[in-house]
Amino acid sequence: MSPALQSDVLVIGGGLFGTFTGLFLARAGLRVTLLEKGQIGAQASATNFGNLRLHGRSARQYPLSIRAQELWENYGSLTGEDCEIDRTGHLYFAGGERGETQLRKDVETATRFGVESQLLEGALLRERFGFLSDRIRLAAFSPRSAVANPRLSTPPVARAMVRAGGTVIEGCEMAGFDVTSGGFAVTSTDGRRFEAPKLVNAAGAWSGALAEKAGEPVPMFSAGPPQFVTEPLPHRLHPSVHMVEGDVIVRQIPRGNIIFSGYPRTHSLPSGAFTHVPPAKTLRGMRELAQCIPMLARAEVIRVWSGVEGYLPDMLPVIGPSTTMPGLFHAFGGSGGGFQIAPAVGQCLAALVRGEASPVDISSYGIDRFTERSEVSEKIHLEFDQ
């Protein structure tokens, strides 16, 4: 048997949470090895909508989200590459009375954290964003929000990590891990062995199994949003557009194609291999889109897809140290909002791994908030099945 590969930190998972954590650790001079069972950035980090929105975040998440936006705005300096970041702004609109009430609350929360967000209604809304249906009475615009190409976002982070001295191993699925006198020993399904004093669990929708082995089960389930893209159309949709109720999330890329995402999510297969999008959900999304943005009623859909992402009952990720195993750290459960916060998750977790203070307080994201599977998680399951 070949000797174990020795590192200072082992990172399990090659999505944005894992690669950004690895990048910040490698830049701090630590020997980091990242293991990815498939290809870097091939799961939720690549198949999401690509929204870098500052609207609609919980008050608890805003400090992390704002820090992340600063890092996205410096993505080129961090990675030396580009992922088609476009500061389009984010148009957040309400589909009905309940949405209007929520939108006013969301704008108030955003403003409290220093996020510019302008409420628009009546003639001003029609003048600035006349593509919205006349039935839409209230919206808000956040100019700092942006979008990025999710398929291009993760590999540059991994390459930057390697240039900083880290190691990335693709096609390396973890079979299990053991606690040793020196920390942790991870064994791959093909028999390779990796050892390090610190272990980071950033395996996305598959992180729950590792957490459970550590004695920290979480009520996480795998799902993905139904998404589709249309034929290229004349460019008339400049901001990223998002319905408060979640039924419509849409943007137009520079080539003219319209990208759509929306609720309700679709559960992944029990194996976790992929998320099937039932045709009925695509048709529902097309109807909702046409009702909100009538000019897209005749747009032709050319492709449909989804991803596999981990969701937690409170729709917030787990970030921080294990409460049962010293040296183990968790970063998973993006719950539909992980893409935007990923750089800050990596920066904060890397600080904790190094034994330093996190630049943003992430104590409320600890895994200990899930002591047992709750009725709340079952409620979330039912809502996402509808």
Given for the second form:
Amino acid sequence: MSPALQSDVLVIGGGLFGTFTGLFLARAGLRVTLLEKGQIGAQASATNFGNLRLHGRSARQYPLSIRAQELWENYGSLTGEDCEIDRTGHLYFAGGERGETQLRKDVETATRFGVESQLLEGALLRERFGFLSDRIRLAAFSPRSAVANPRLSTPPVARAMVRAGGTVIEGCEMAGFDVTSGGFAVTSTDGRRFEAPKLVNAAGAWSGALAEKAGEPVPMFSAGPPQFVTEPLPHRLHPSVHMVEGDVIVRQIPRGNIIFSGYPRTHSLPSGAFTHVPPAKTLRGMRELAQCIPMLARAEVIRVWSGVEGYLPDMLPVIGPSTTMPGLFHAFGGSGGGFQIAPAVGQCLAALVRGEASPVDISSYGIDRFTERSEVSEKIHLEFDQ
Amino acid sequence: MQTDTRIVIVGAGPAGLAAARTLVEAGLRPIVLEESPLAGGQGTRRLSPMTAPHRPALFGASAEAIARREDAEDAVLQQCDFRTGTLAWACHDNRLELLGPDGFDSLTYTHLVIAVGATDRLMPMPGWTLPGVFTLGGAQVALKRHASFIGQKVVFAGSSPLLYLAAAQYLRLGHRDLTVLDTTPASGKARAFPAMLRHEPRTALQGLSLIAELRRGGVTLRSGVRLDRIEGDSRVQRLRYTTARGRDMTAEADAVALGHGLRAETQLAELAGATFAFDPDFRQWFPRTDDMGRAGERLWLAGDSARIGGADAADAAGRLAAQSLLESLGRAADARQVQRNTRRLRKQHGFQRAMTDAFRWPAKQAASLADDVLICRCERVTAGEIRAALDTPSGPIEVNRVKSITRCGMGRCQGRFCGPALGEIVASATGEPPGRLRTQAPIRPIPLVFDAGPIAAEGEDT
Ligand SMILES: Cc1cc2nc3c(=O)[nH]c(=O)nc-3n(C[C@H](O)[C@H](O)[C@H](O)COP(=O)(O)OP(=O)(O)OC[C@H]3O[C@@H](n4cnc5c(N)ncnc54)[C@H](O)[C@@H]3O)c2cc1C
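Okay, that one was the form predicted on its own. Can I see the form predicted together with its partner chain too?
Every chain and every other molecule in the complex is listed next, the one we just looked at coming first.
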């Protein structure tokens, strides 16, 4: 048997959570090895919608989100590459009365954290965003919100990590680990061995197994929203547009295609390998989109897709140290909003791994927060197949 | 149970029609869905009213037999629930999603026969995206459906028996400026001929008489050529090629029809749950089925969409699939029919396999395509961009990943036309057989709103 590869930190999972953590650790001079079962950035971090929105986040999450937005705004200098980041702004609108109440609350929350968001109604709304159907009475615009191309966003982070001295191993699935006197001994499904005093669990929707093995199981499930893309059209839709209720989430990408996402989300296959897009949801999304933005009625849908994302009951991720095993850290369960916060998750977790204070308080993301009495987000009832 | 049975056949080509016929003969009434306005399929495409007067010229001695076959097909379809102009664009949970003349609809089934045929397989070349370049199938559609030629000076180029058939059809309808440039050397055909003759003597000989007919008609025929590039200012003006002896030649042309054999249309089968295996002779992925075409509990596949075999094989496969379906309904299959059609199918498949030798898919050519040649026309991705995406720290990567990075195969056609060349470029770097692009619905573009009316001119929009 060949000797185990030694590192200071082992990161499991090559999505944005794992690669950003790896990048910040490598930059700090640690020997980091990242294991990815498939290819870097091919799961949720690649298949997601690409919203970097500052609207509608939980009040608890704003400090982390704002930190993340700063990092995204510096993505070019962080990674030396581009991933079609565009500060399109985010147009949040209410589809109905429930949405209007929610929207006013959300704008107030954002403003409280210093995020600019302007309520728009009546003539002002028509004048600025005339493409919205007349049915829509209330919206808000957040100019700092942005979008990026998810397919292109993770590989540059991994390449930057490698340039900083890190190691990335693709096609290497962690099968299990043992706790040793020196820390952790990880074995891959094909028998390779890795050892390090620190271990980071950033395996996305697949992180539950590792947490369970560490004796701290989490109530996480896998799902993904139905999404579709149209053929390319002339550029008409600049901001990212989003119905508060989540029925219509839409933007036009630089290539000109319109991409769509919308709830309810669909549960992934029990194997966790795939999330189907039921055609009935596609048809519903098409109808809803044409109603909200009538100028798109003739657009043609060319492909549907979804992704496999981990969701937790309060729709917030787990970020922080294990409560059972010193040296183990978790960063997973993006719960539908992980793309935006990913760079800050990596930065905060890297600080914790190095024994430093996190630049943003992340104590509320602990893995031990789930008890019988913990609050279940109403989104769990509203935004998923029941 | 009988009343709960709902059999749906997708595709009214030879395979779908044969399946329908067998089921009707057994007293059932399947639903038959057909995307195009007429039954008949691709190779055996029916003539439109516009082209019908040319029937005798086009079909010659077989005109009467073809008319009889079409009448028989119509008689069968009258006993089916036959829906033309109806696209099955997705399949999920034993339900087909339809887009038909009256809009969107869906249809649950208990038994599904997919027989949606094949389309041309193309190897891109410099200039292949110029206006005036068609697929061989496109050239035949123009003729049979629209009674028109694709140009005044037409070159049929590639490596496919259909080069000769399409040229002959053009010749019969009076076209007098035709060239056939076949990239397979005559020696390859000579080598394959004994096997072709053994499996299907009639078809093999038909091929020879086609070539004789083209010669008599003054059609320029070249084989063993290398296609270098298609040139023209804003549309096709000429095709440059190198002869087998190494001479540079130019064929003046205002239209080119390209084809390198056929590619099974497998998207719907994949959405319906079929799994796939790579066939090294055909160098393409075919769905897995049993000997009768069964691919799942409720799923049967027949014809070219299951395995490239031509019209006769499709007919045999359609009948076999229907027999297997009847058996699953608890009816005894007709053992003699099964035996006869199994034999027919085996012979045809042997013939087609021999043909892959006579008309080679130019797999290797992909590796030498210049970097600036467009591979994906929908998304305008070049061979060079694909090669750049292959160059990753952990080595060359598989097709779906390349698609994700480059957009190759992400456009309107969803990789149906660029997929084979993309696969070969990737294969030439990885040394593995070409991979398979995953399918997602819809299998054709579908409008957000059915019948949203005419498109307003730019600037008139609301
Ligand atoms: C369709 C969809 C749309 C979304 N839209 C948005 C949006 O607009 N904005 C937003 O902010 N968020 C969005 N999200 C959420 C966001 O994509 C995720 O929260 C985020 O990408 C999670 O990153 P990750 O690194 O945790 O997970 P992933 O990207 O899934 O990475 C986890 C990695 O771990 C690997 N792995 C798993 N197990 C092992 C193992 N045993 N060994 C080795 N490797 C392993 C996996 O292969 C995977 O590559 C969306 C999610 C989906 C699915």
